[in-house]
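Next up is one chain by itself, shown in structure tokens, the form predicted on its own.
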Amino acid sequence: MRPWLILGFILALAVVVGACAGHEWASPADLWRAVSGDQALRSRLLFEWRMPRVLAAAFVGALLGVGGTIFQGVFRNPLAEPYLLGSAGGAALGATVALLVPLLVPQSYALPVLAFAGAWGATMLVIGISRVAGAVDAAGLLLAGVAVAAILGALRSFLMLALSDDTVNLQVVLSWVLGGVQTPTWAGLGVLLAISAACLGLAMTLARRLDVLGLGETMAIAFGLDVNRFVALAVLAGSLVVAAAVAYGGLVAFVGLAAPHIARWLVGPIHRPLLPASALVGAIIVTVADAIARAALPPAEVPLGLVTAVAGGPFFIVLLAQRLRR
């Protein structure tokens, strides 16, 4: 019970700090007036813009934490990261199309939809290639993912060069690729909440089989688990979770790597408590990182992915050094 109380308290504190942070800092009293229905301009801006942004950052972090836990469990590798299977490249390609190609729907709707479709489509392509090649194990999926990610990155660069002109600012594309939470309406935030809850519920259905797979393929087969089929299913589920995260938050690196490790230190390696703990840790990390991104260089905003990369890079190096020493 104690780890959950600690995580809940830290997340609540992170949300309050995140709502206060920005170009102009607000006080807790300002937040209380905004929540209480004050109609002053400052209160309305806090309630309609900053608070949904902070909560959206928490949900994006929760999705990345869950996705990272699934991938680390599937590949039985603590250095596994949610963007291994080309989902990041697919999401970036979809976002590039939404930002550079004139479409019939508003860009605010097209961006998350095409980013989601790109991430999901890239993962399906990876699984299809691995099946055709007859390599449906974890190593085969990883190799196919690296190849697909390289191809999608090249296509994105080509589109940026071919479609850019004086009327299109490539900085918008680069800002999204470097990570940045989209500010939703309260209705849109409700949709994101529903998506996050559904993704966590989907991940929880995999928890017991992830524990069995962690015993090794031989033991998993002995327990009656169809390893290849389950790996493909879990990869699809994890990619769905990551696709939802990148659709709303862009490419935010290292959160899916760090959150499961921190959660493991608190609740242990069993996936049933580990998945929700990773969601809480991921929510804390992204909420704090988003607050730093908004407040570090006012009035400009630092890309969220840069903040998490600066903090996550040393974390990855420490993990790698520990693994090599073992």
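Keep in mind the model is a prediction, meaning the values are calculated, not measured. Residue numbers count along the first chain shown, from 1. Here, rigid core means the biggest group of C-alpha atoms that superpose within 1.5 Å across both forms. First, how it differs from the form predicted together with its partner chain.
The two forms, fitted on the rigid core, differ between these two forms by 2 Å or more at the CA of V148. The rigid-core alignment places the CA of A232 less than 2 Å apart between these two forms. In the core-superposed comparison between these two forms, the C-alpha atom of V181 has shifted by less than 2 angstroms.
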The other form holds:
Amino acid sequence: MRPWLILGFILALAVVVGACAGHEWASPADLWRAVSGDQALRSRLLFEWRMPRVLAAAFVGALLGVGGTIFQGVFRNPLAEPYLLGSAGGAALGATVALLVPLLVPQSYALPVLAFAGAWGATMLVIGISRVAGAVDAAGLLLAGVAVAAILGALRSFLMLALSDDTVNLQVVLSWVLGGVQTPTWAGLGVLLAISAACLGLAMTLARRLDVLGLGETMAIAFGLDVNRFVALAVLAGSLVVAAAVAYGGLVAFVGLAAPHIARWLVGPIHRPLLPASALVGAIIVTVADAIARAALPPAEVPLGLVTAVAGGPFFIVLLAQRLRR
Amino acid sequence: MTEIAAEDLVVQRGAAMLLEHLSLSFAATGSVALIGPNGAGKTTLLKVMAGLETPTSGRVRLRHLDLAAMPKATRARTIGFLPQYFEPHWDLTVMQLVDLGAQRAGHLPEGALERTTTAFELAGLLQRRWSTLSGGERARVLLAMVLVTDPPILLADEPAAALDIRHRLDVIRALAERGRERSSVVVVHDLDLAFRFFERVVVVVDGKIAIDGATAEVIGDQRLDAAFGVRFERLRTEQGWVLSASSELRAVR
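Form predicted together with its partner chain structure, per the form predicted on its own context:
So here's everything in the complex, that chain up top.
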């Protein structure tokens, strides 16, 4: 019970501090006035712009935490991460296409669908490459992921250079690619809440089988798991979660790596408690990082992805060093 | 009555023939030791019979059902498979590991979990993590994970090979004693343990069955020497037969 109370408390604190933070700091009293229906401009700005943004950041973080946990569970590899495995890069490429290429369908539909297709395609490509190369171990998978992510990044840059014109603001695409939570309306936030809850629910249906898979392939099959089918299913589910996170938050590095690790320290490696705990930890990380992004260099905003990369990169290096030493 | 049977199994991987038209059946009760030189196909045979690998041709029959057509959950409840090597990817506790084994049964009879943890002397270790366990403790945890559901058939692949002699003795004896009420088939590396504890011995050589019979008959069989490529001296002791090998092999072959 205790880790949940601690996580819940820290998240609540992070959301309040996040709502206070910005190029113009607000006090908790200001926040209270804003939520209790004050019509002053400052209160309305807080209520309509900053608060949805802060909550959206929390949901994006929760999605990244859940996505990272699924990927680490499927690949039985604590270094697996959507950003490193190319699936976030694939989602970003899909989303860039949706933003820049004139399509027949409205952007609001095209973006999530293409982001999902990109995330799933990139992940399957990485799995395929590492299988063909005969390297399904940690290093092989990560190297294939790095290579695919580099190719996808180059393709995305090319699209941005070739297709942006006056009608499409390159700045918008770029800031999104560097990671940045879009500010939704309260109705849009409701949709994001529903998507996040559905993603967590979907992940929870995989929880027990992720535990069994963690016993190793031989034992998993002996315990009745159809390993090939389950891995395919779980990669699909993981891609869905990552695509949702990328559609709302752009490319945010290392949260999917760090959140499951921190959650594992708190609640252990069994997936049924681990998935919601990772969601909470991810939400805390992104809420705090987003607050830093908004408040560090007023009036400008630092891209969120840069904040998490600067903080998360060293975390990854420490994990990698620990693993190599073993 | 036959509980599980391999029928004309062929397993080919690349150019290598791992099993060549091998047929073998096990009754609902009895302890069987599978022995043979390295690379004879013992592990492959066990994995195919447990449904972990698909044979190139032939089939495995469980009572009157085809194993390949059986639901995977039913197969997992009926056949307990004990691998040669087990290392979980996450550092779970003993309780969590045994529980994951128990969950494949869907529903366990009251007290089954407690009986198993007591039987394998795990009661004091339940909250310990895998990484903190000794080799002997790990072997007991693995046994508990597989046997907690009390599967009718146990297929074990040298589960004791890496243990010291006392733990090896304990594990092999526990597996053989299981044959009194269930079907217990164990790949055994240590020939003395095989001949001392098991009722039936099957000798596998080059993907085929070389000798199959009651323990007392197999030990006297001169083909045993050829199977392992050595000359055995059979020494009678109070505990049963002990084999002493000398390597005057070529003449026999």
